[in-house]
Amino acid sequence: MRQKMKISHLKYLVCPECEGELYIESIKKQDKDRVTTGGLVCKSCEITYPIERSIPRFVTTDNYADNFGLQWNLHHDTQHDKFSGISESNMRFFEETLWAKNLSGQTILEAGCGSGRFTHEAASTNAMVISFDYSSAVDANYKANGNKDNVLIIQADIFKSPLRNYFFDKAFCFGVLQHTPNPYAAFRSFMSKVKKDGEVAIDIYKKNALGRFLSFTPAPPTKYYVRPLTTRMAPEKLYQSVVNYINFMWPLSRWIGKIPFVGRNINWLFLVADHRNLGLDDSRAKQWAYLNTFDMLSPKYDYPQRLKTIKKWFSGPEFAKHEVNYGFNGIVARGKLSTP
């Protein structure tokens, strides 16, 4: 049986406009405490919320993240180590957390889950996990994880989130905040959902000091060069052309790849997403250079941040101790809050 909203969840949301407190009405399709279909109701300014194909929608359907529901559901299960036979997901989960393998008894929330492959992560320490997306993605996480009791997937903003205040264990968001209009009031917004002892871990893409149309990471400067176009494509004839770019790309890049030292970095500055230095095979490589192609060019923001930004960031009085460095996805930060 597939997991869907359950009654019970009620406990962890709020309305996002005043933190009043839901209830469920109009119950569509039900089976026992779990709902399908149906709408969450605030008691205070009465707003009311659909609970569509078993997830809570906060948001509308049309948004700046149209691009990530459309890669998430063409690539749900791409980047899953489940179907890629690589262990990428789990090994950058519990690295850039370092939390424990059993976290039973705690909540924990993601912020920004895509197609859920760090969801799936985060439900196997048996702890309850609260996942959020502002795009559709959270339909391609639903296939991913819905069939886990410990899971509650729900569509919603970040910077407005139906969550509790100081009310989870931990929080993280992976490969988000960058993509948001603000990124610093974007963590600012999900870190105050996290209690006062808890714990927040982070990464977001690293700002080159020689500037973003000279550095190759998080990506190539072409890049840039090209979003003033790519970002004004619809998403699905982007990503048709990304596709068609690739194809017609892949056996020369094959080659190119193999120059010693910077082979690979010559394939990302012509836009080929190369990841097979990961142990992909050629065809899981070629998906997944589809998939991060298209991710490079398809954002509406795109908005990379320095080390020493992060590091003020959780400097502040909030965090009892705290640790920011380059890894993973450019800088991997995290910290634990302070006591009361």
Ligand SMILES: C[S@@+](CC[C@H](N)C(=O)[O-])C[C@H]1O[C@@H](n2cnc3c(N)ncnc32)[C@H](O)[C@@H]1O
The other form holds:
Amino acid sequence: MRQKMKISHLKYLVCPECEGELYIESIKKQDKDRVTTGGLVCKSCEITYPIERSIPRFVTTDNYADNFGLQWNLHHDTQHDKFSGISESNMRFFEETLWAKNLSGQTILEAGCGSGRFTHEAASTNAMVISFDYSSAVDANYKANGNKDNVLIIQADIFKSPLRNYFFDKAFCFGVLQHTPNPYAAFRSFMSKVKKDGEVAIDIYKKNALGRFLSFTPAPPTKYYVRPLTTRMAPEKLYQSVVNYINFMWPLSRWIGKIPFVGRNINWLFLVADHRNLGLDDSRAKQWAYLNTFDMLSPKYDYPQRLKTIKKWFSGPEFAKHEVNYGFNGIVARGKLSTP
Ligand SMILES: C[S@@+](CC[C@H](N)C(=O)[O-])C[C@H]1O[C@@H](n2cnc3c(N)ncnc32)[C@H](O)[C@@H]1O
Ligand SMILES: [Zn+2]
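For the form predicted together with this ligand instead of the form predicted on its own, what are the coordinates?
Now the complete complex, all chains and molecules, led by this one.
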């Protein structure tokens, strides 16, 4: 049976408006200590936040991340290792964070969870994982991870999240910050949730000295020429166009991909998100192409960052140590906060 939001999970949440304590009221459906439908009310300012389909919702349903809601609900399992047959998510999670396999007793925050492929990996450590996303992707994550006792999924905004400050032992945020209107402010807001001597890990698209023009995956320069058009299209319409385009290009891209050294980059320049190198079978590689081509063209915000910028983010005295390198999604950065 699926787990619902547990009343005991309330201890992780506060009112995003005033940081007041929350209590549960107007429970319409409940199963023992679990709430499926109801409301969370702030004891101080009395704002009510709905719990719908077992997920506390702290944002309005229509927002700039609707495209992500569509893509992650359509592709709710495409990138999960269990479905893809490769261990990409597991490898990325542990290689980017360098965290231990057993984190029992710790709390992990995940910002911008999408369909929850990394939520699954974080939960495998036995830590308590609080995972949020701005979009309805949380419903996809709930499908994958809602049945785990050590996972709480909420719909919230990284700039105004209902989470306690300086609370979490660890926090990670993969592939999200460049898709917010202000990546640095989003990073600061995310960081404020981590306790002193806690650890954070992020990844973000890279921009190098030649601007956006020397990177191919996952941000080929050509996408910035089409985005002014595609970001204005209704997500459903754009998704259908992407499917038609990939269906047309797929046989051709197989041949182009075989050109030594440059083949895959050419495919990405043609906006075919070619992940055949990961060892996916052909039909799964095509699903990844639908997903990631749409992911290139649909987000309202797309602000890749320079390596030196991310180094600056991590270089302040609040970090006892940090490491910032190129890798995976562009740039991978980790830091351990100083002790109080
Ligand atoms: C490219 S997806 C990455 C999802 C997941 N981390 C992964 O790597 O599979 C970016 C995610 O960031 C979320 N996002 C964008 N702006 C956000 C915000 N202000 N607060 C929380 N999540 C946000 C989007 O809804 C989307 O699901
Ligand atoms: Zn309040």
